[in-house]
Amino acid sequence: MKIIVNGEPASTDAATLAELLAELELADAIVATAVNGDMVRAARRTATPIADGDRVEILAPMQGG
């Protein structure tokens, strides 16, 4: 199916957010995710299914000064 991963088109297989992160070898990073602008807890991964055309946002913390 054709999604849109941080505002860049992309196609997947994957059947929920959790899938969607260990395709994009994400499984095991810390990141906020969020799909069609609602954030989704990482305990809510698995359960939050994908769906064509959904927008999908992931964000990893960054450290600086």
Contents of the next structure:
Amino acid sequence: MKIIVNGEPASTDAATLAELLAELELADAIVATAVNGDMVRAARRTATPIADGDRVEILAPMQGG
Amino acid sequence: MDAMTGLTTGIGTDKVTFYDTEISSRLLLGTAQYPSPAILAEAIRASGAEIVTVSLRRESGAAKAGQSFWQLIRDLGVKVLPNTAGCKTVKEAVTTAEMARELFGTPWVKLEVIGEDDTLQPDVFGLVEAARILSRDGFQVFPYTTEDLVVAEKLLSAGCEVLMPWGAPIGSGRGLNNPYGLRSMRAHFPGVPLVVDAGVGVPSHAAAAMELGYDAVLLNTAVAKAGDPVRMARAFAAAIAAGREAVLADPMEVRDMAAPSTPVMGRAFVGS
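Output the form predicted together with its partner chain next; the form predicted on its own has already been displayed.
Entire complex below, previous chain first.
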């Protein structure tokens, strides 16, 4: 299915957000996630399904002012 | 105390409190735009800052830039103040703050809701609304605001216990654009920790903010974009300590006319 990851079109077979992170080699990374504009806590990722057209944000610590 | 300058006199005992957390250094430092991670780390150490601002950005599986940055910050042992930089709506800012709380494990958030691209001026209406939502949700909000007293009052009502008015637009290095407004704000809210955030370019700007009675200064570009960021970090630390010492020392009154500083008594050639 087609989804949007961090603003870019992507194809995935992942059924859940946790599977998507594993697919992207971010399973162990320190990241925060949101689906369709709403935050999904780390503990909820395995129970959060990914559907066609979903917009997924994967954010990491970054330099800031 | 440093015998040469005396600048550290007040530092050990003179602390500022942000939401029940006592802080000795009155310099809050941003972590963006440094020439390298090593220089960033050295600048933080040289500044003596105990609080650094951080942000959240999209992570790519290949680069994983965020992971090494976070490791560097943790190794320094400083407190982090995550920002919501770049957010333009209440929804974006609130969601970003929630994600930052999980990622960084702190209820602190430097709340930015940007209303205008050229000046990066805060959208104060969105700011107040987001501050209310986040405060109710247990966040400890450090709002990036203007020197507007009415907005400040509403932010306090929304639950903020710190206010961070701008000196000048973010990254402009223009210093304190409205010293009168900042002085009024200080006078109106004597018990509220006030931090000048943004627009500071050189150490004298930061010293001036401290001399106005501000509790701390938050800056980033002025250090990161200096030719020698580590040295500039040290310069800002000294200026902020000097400004704070000056306030505690109770400066003299300004006079319109000259008054001789050298004693007149016993002066030669008088009456001859």
